[in-house]
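The chain that follows stands alone, in the form predicted alone, written as structure tokens.
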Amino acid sequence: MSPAGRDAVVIGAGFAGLLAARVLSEFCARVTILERDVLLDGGVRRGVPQGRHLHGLLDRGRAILEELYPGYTEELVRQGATTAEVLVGTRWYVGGARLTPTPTGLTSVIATRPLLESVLRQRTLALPNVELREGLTVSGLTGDPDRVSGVIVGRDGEAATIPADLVVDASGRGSRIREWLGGIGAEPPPEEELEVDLGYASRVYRHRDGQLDGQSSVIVSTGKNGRGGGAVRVEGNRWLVTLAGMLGDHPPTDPAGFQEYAGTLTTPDIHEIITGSQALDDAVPYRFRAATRRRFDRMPTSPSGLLVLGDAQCAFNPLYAQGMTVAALEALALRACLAGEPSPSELPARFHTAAAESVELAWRLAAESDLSNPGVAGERTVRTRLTNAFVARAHRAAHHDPRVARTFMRVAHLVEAPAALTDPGIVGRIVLRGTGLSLTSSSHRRTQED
């Protein structure tokens, strides 16, 4: 038997579940994915209520997908996705103004969530030892506090048991893992929560030549009023426009209210797209109340045969587009753990500890950004206050300094560590630019050349 076991069951056929199945296929004789929905390529899954809204795949995540699925980006483009270099073919407004355009070496893949997921699903299910079973709802685990031995599933009112050597919960932010653990007498993990009460509204428009000066997307981070949004050019020559508001200030879905809300953003770019384009559908809402992190890495003991990843482990504030990329990082962590051939009893602690490293960075970046909004309840440590003051100054510098803008975006895409912004050369630019001071003429010329 391999370290992961002969048979693995993955709960959920979303991004995290497909990535987990891809990695497990290297170590297990058989991988079965259980999905509650009946999947239709190109359609929005009922179990993904955010599926009709703007999604971002950070460049670190895209690179991992290329490693696991060579040609993934090329296949997306063949099916209508757009690619563009960040800050060159896309616009970003952060801290109330636009980041200065400059090459970043980062690639944005711009597509709808259904397309991103369907290509991943096609590639995963092409693996000879991976099977998808649709229309099955997992209602519990089998086993005891020491070992999970399978799952309980239901269809049409009838229950059955599927045995497994390894169960992976990738069922998303609606996971019932705490309840399932209680059902076998195991302790649930501690949780951390940060309430943001985020609301989305999204609508699709016909793209016209020349809009946004030919660029593929515009992203407006939430400003002091807690409002933001984005417009991205997706397959079918369409604009997918998403407006967002925090702390209950949610965008309306009626045409007049949607358009008026867009007019309150810090730049007119999105409002101009809305007023200059033909709407192709009605606006649809989505609400996200709180970011939640389940600390499986802090459990004193956990049953062997069970791993949890993706949003089931940590549901991030979707404003920061981290979820798919963190799921990809967790897949790499899983692969590294399995390659080390741990015993079944060692695997859960080893994996959850390794996965927590990727989760921690993304969680800290998002949480500190959320806590910069005075209306978000939460502890603001000295570190948080100093970090947010420094980041605000970095934003101001990035409005004018290409090198700061490039570094900031590479950190945001999880390609470089946050420490890149504390490099002495970058700090000097942030201090000068962030306080409104001018660099010397020679220094400015060097900046433009960097």
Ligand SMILES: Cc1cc2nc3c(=O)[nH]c(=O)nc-3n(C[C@H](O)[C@H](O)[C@H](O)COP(=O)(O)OP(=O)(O)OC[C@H]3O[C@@H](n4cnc5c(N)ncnc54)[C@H](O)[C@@H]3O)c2cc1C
The other form holds:
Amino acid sequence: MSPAGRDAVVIGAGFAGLLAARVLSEFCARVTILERDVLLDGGVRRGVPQGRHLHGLLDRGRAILEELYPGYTEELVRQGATTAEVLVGTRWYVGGARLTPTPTGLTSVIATRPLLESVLRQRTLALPNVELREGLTVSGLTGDPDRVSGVIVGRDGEAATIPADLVVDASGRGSRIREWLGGIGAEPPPEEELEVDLGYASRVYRHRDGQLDGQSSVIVSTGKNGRGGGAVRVEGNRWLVTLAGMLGDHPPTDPAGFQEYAGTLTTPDIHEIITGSQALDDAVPYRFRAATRRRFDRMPTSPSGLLVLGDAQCAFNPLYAQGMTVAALEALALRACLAGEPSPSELPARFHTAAAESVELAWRLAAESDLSNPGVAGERTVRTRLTNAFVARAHRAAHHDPRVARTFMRVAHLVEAPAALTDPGIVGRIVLRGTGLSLTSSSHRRTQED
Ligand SMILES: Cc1cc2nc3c(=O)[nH]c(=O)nc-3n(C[C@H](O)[C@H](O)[C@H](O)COP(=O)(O)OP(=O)(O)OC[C@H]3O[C@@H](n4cnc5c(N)ncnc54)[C@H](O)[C@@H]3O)c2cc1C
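Show the same protein again, this time as the form predicted in complex with the ligand rather than the form predicted alone.
The complete assembly is shown below, putting the previous chain first.
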């Protein structure tokens, strides 16, 4: 029998839950997804309130989704999404100026989060051994500290149990997994946090031909003042505009305040879209207090029969657009673990160790970037300070140098390792350009030609 057993239960039909179900369908006789919401195609739902805000899918994540669901990008486009070469079809402002437009080999899929998720859901639920049970809230686990044997759904007089050989918690950042482990007498995992007190506000506008010179999106990374935002042309010929501010400096949701906040960003592009387009709804806020990582990989013992992934394991600062891609990396890690046929008691430790490797790089990139803001509390090691000084130079170089811009984007999209930026062919460009020194005329010519 498979190390996952015959029957798997997945808690949550968000991105991570659907991906887990997709992978488990290869190894289990039956996979049941339990979802609190009643799911509607295309709409924002209560269980995923972040669905109202801009969601960028990194190219590494898109490639994994293509591997697990061949034709995923094409299907999104068929349903109204657009695709763009990352630095050509999108204007990217980082470190106070625009990254020089150049081909990167990376594709942006521009769509709302509900569309990205609904195509994934349609494809997952088309698998013959995957079933979705909607409108069911999991309220606990059954079993003991050594072994999880199922879940409890509903509460009090109406509670029922659903037995399972494997339970996967993919219930998102609000997961009650620590409490649920306590309920079966098991220890909770240690937790790490990085407080950023980030606020989002998003509003939808009608798109008009010719806006942004026909480009499909503009992204402004949070600059020195901790403010950023994005406007993306999503399905239905609409602009989805999201503004963001760190450390309590949150964008207002009233029309005048929203517009004024957009005017303080390092480029007028988003402000121009807001003032030149018809609003289709009211702005809605989202507050994100802290990035949180639950270290299941560091639990001295963990019960067999339980895996945790997605935001329930690690909820990233959304500014770096990593959550969906890390969920996809974790799905691949799960597949590789199950293919290795560990015993059921070995599976949790093996999976959580492999998943932690998938999380580590994204967590480090985001944390180092957050810590470059002097107002964010946290330990700044020598490595963090050196990395941030180097990254600031890389940004400055990427404003002019196509090779640096391309490599920077490929690292941010988790397609290349950060070491690519220290490649001798790149590092010299970063040091010279990033310090404002001019290159010799011959190397300058080479740069322009690259
Ligand atoms: C404001 C914001 C912006 C973001 N932007 C990006 C971005 O640009 N790019 C990116 O990659 N990621 C982004 N993310 C992160 C991304 O949304 C998540 O990482 C991704 O959705 C994976 O989450 P998940 O599937 O683990 O959880 P979710 O998507 O939150 O899904 C959890 C599911 O579990 C269900 N559920 C919860 N509790 C229970 C229960 N007790 N019983 C049954 N069902 C339950 C919920 O209804 C929901 O369907 C953003 C997050 C936020 C907050």
